[in-house]
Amino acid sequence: MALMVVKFDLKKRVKLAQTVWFMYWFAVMAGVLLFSMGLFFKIELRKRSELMDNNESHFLPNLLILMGLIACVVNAFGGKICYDSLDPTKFIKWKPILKSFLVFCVVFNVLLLFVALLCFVMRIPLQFTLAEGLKNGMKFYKDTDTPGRCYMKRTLDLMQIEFRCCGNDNYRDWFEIQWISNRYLDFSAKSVKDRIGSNVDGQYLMDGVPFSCCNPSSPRPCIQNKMTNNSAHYSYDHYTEELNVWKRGCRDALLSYYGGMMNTIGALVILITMLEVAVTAGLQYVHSSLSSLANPEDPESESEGWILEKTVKETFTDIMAKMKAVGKGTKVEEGGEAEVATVS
């Protein structure tokens, strides 16, 4: 017994084909949107490529771009089939490949759903990638004269200004690393010697942050040096006073930005998947309604359309039986080849 049977006459079949054809071109535009989202996401990630692992972070946008291209081709092809189905003589040439095309569409829809879920799940590895990338980036902030690292200061400063953040977890992360290059330190000065000598690793550590951490909305001039020394600034108490640097860590800020982008893309991919499922179901109705004409020589005769020719259970049983048959056939071929080799 077929699943979700609908009866059609010529008028209904024509209306169905036209509707599905129209929906397919919507799906083509959805494929363009999917491609554009992947491209935009890739461009945004490339801006912070120095702080991320390229192989991991660019996997998702590359996958979105690929799925967008496939969606455009598949939906344009499906639209052509629906258009030709208005003329039974043209539709005949598509019948031999239509079942295979519908199977491919089902597989493609499953892959689209997987991509949508991946958009939500990838937030977890992104968090660790950002944490490690920011940690290394801050470590190389001072290396402005080192080839391959000279861009890191500019990257971090622009990022902290754009995202209104400071450090990895917070501004105190800058207290734990030397972010001023040795070329700008006077090693003859006692204060510099004392700071370097007091550190086990021989680094020049200070309770200060780069200028890009400063909050321009603060009414007080930015205090970015000696931030924990109350006596160094007039009427200042770092325990109680509202600091005029960004308090939010850049990992949290970037994760919120890219995570929100991935959630939005994931939701849009789910909507696109629903549209793809709808057009696949519509094409199946077009195919089954034309294949079951009561009188194939009379286009105006009535017919039935369905989603599955059998029930879900029967369809699943048939698929499993075919897979077993293919497996047995492979074993027989291997056994035959082995016997031939033995005889030889």
The other form holds:
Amino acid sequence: MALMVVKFDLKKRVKLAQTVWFMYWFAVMAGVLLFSMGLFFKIELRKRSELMDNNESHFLPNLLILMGLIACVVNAFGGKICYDSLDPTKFIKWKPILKSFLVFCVVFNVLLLFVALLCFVMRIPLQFTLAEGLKNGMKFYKDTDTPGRCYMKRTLDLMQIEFRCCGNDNYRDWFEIQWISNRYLDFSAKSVKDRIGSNVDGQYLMDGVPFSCCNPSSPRPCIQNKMTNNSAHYSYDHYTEELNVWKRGCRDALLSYYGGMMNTIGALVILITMLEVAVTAGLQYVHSSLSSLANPEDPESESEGWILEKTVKETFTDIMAKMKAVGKGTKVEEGGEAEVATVS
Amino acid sequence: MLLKMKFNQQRRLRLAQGLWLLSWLALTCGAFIFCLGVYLKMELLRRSEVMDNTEIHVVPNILMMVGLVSIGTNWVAGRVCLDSLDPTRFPRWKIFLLVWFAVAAVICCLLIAVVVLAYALQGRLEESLKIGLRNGIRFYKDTDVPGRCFQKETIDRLQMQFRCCGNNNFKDWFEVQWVSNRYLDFTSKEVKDRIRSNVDGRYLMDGVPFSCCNPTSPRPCLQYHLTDNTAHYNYDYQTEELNLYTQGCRQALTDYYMGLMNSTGPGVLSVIIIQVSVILSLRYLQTAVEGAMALENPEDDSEGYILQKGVKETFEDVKTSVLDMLKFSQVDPTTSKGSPEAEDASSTPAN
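Follow the form predicted on its own with the form predicted in complex with its partner chain, if you could.
Next comes the full complex, and the chain you just saw is listed first.
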């Protein structure tokens, strides 16, 4: 017994073909959307690749771009088949490849689902890449005279301003590194010599943050230096001061930004997968309804359409048997050759 | 006849179909003009806090109004096209078309006016920005005064987004007290010296807020003691260029808005061209179809023209008809004046 049988007369067949053709056009646009989402994601990763140590994986956006292109081609092809299915003379030339095309469509849909799952899962490696990259980025903040790193300061400043964050976990990360270049430190001054002498590595550490950490919503002008010293500023208590600098860490901010983007893309890919499944099912109905005409010569006769010719179990056993036959066929050939070899 | 052309049935049909498509294109252009107006208005409203007056808003207002009206008129033109090939339905549009031409001409004139205004109002925009920014800088410190408490955030975000500092340049911040008294220690000698050093008793300093800092500077931002070379190591106030933003916010904002309006200029001009071609095509269609309907065989050739007589003659005709209308309305007051006088004349002998 076939799966999900539907009876078709000529009018219904024509309507089905038109509907599926129309849906294929939407599917082509969905393929374009998939391609552009992959491109957008790739560009966003590239824009901040300095903050990820140039180590970020472009696997997911590349995959999205590839699947988008394949989707466009496959759906355009499917649409053409639907368009030709209304004309029996044109449809005959598509008949032989239609079965393999449908199998390819099913495989493509499974791959799309896999890509959607990947979108949700790839958040985890991204988290580690961001943590590493930001830590190193902050170390190179002061190296504006080192070729290859001279734009790190600008990148970090612009990122902290745009994402409203400060430091890796919070603003105290800036207290642990020297972010003022030695070129701008007066080594003859006592305060500088004290600070450098106060730690093992000889670094100029201070309880201050760069200006890009400042929060514009603060009612008072930004306090960047001597942040832990309450007496250095009038009416200031650094434990209760909340609006002065951004409280959020940049790793969290960037992760939620990219995570949100990936969640949205994953959701859209799931929707596109559902659309693709629908058009594949529609094409299968078109194919089966045209191949099961009661009177093959009369195009106006009735026919039946189905998803699978036999039940799921029978189809599965058929496929297994076919694969075994193919496997045995190659084995028999090898055995035959071996026999021939031994004989000779 | 001005610019007359021969039209046979086939050509009339083609003209009607072409004009129908053109009217849909013009309708899309009208929608585009409306969206342009909305976008421009939103951009102006976003920065309305640093603008003193709203004179510049006339540009997006006209664009929005013209966009809506042009959507309506082009839709009507499309309907006229559909009806033009049916001799029973076309005559009812006859009087309406006169109004239509007037409205379409007004649309084109308004669009040209918008382009001219966009350039002409640049000076007014700069004045408005100058006053608005000056107030913003003056009220920067008043984060505890209701109504002004967001000035600090507005100015900070503005300076960071447009990469500018102060009104004309960063020195504007030296002339204003931008640190609130709440955060000044009036017992300290330094604060008392600064306050006594000027007439108004304000705490002026040669420093700028953090939002003036330029991220592309190779050294961490220097905000305070800017004119004092000895306050910072390896610093020369005269030659330091990348430390702060050098552009003033008034110039930056004016450039931004002028850039917006300039980039919309070609779009508006092409919409004017499309609208004019719709007007001319509809005039040809109207005259050709009316000429065909007047013939014995409606499928015969007819002539289409822009004006029935020459330009000068049409102008004379229009002038005489307008004067007639005025004269007609003038006759009425004199007759009504006559009757009160007659009444007075009749009432006085009674007295």
